[in-house]
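Starting off, we have a lone chain in the form predicted alone, written out as structure tokens.
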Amino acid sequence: MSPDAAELLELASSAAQEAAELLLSRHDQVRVVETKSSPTDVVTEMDGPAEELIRHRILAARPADAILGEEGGQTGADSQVRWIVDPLDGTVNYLYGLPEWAVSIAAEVSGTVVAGVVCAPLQRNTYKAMLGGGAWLHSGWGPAPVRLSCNTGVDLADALVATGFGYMAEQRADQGAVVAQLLPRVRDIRRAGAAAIDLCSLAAGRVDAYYESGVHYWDIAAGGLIAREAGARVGGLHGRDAGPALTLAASPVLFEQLHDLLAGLWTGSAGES
């Protein structure tokens, strides 16, 4: 018998929340511990012990399951569950005190995402997916969950375009000039800083579509979904999927055209992981 999509909805949606919760305990004293890739890509002290607690409380439920998160790496194998942890997307933003990160949790059945979570509590927003179930905000501002769908009928020039940047120099540089071609094409550019959030933020019609290289699976597999169940393509260029490479997201019709444009621009270090 195949998982229930709705209760690793829920298992995934309570161990997000009480990793905020730790989370928020600490961001205002929260120091550095680690870099990664370069200097600019920081891990803090709460990282891994967020992680941890998403790890125990996933184990203490379903303790055959996989897991792959962005600092434990991938545990457990041969298992037709697996779940993809990213427990502090938009580490600058929580270093700096700035509201744009969250705690991205995604369930796998057999190699599909079935079920997603973004946890943004600074935002007082929690946005939830399941496979065919539609996507659904979760507000502190209002009283019951909102259905989230994506804009359609939006033309490139008036697109809002969210996006992001990887950690090293030359891909920064690559990245950059990919952006400088861009503008003038669209009607503007957003940098949050955490791609669950932009993607979600698509999801919810703040801004009209987005795209990023040297994305990790951890860090879009959640909103990947909730994207999509808000009606939204997500892919990566030339019908690959989305991935390190490049992952764009948009309604059908704004993803061609902004799809076709990235793809004469990309060239060189912007596009590798």
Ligand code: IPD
Contents of the next structure:
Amino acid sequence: MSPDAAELLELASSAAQEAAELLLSRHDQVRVVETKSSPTDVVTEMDGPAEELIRHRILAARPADAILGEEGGQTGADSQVRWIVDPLDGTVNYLYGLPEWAVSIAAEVSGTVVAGVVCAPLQRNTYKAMLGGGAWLHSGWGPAPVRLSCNTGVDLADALVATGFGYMAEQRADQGAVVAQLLPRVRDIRRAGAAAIDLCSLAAGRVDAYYESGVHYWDIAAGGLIAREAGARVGGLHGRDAGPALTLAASPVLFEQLHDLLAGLWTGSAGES
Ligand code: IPD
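Okay, that was the form predicted alone. Show me the form predicted together with this ligand next.
Then the entire complex follows, led off by the chain already shown.
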């Protein structure tokens, strides 16, 4: 029997909430313990413990499941259910005391993401989606969950476009060259610093589009479902899936416009892998 997406979402939500509380307990005094792809690609002392907590909660409830986590990699195999975990998306914001960071957890069944949660505690926002069940914002600012729809009918020239930049100098130079060409053709650019939150902001109509190269699956698995369930198209260049080469998300018409523009601008390490 196929696992119930509602039960997976419930487990993801409670694990994300607990991890967010753990992260909140240290967000004003956190230390860097490691760097990854470059000296500015940091791991704080809380990334590991937050992922450990999430893994522990998931495996306590569902011991046979596989988990792919940013810090611990892939564990488990041959399981119908795989969890995709970013214990702390927006690590640099967390380090600097900025509020745009989140815990992101998605559940795949047989390779398809069926449930996703992005919990951004300092924004008092938790975004949730189930495949076919819509995308919902549970906000500390309002009493009841609100169903999300991305903005539609926005022309490229009027679009507020979220993006992000990788941690490696050459990649950033290429990404900067793309942004320089894009900026005169859109309303403006936003760089929040957490890809999962960017995708949820798109779902909530707070930006009109999002694109970025170099993202990992754990950055976009939950947010991608939330954006799609809010009516957005999420994909890569030339019909490919969203992924490290490019993740692009917007309402379907704007997706096409931005896709065609980016396809002409994309070069070097900013683009195809
Ligand atoms: C990063 C953030 C950032 C994006 C980077 C990601 P991390 O994730 O999502 O917004 O621009 O591409 O790597 O390092 O904070 O988990």
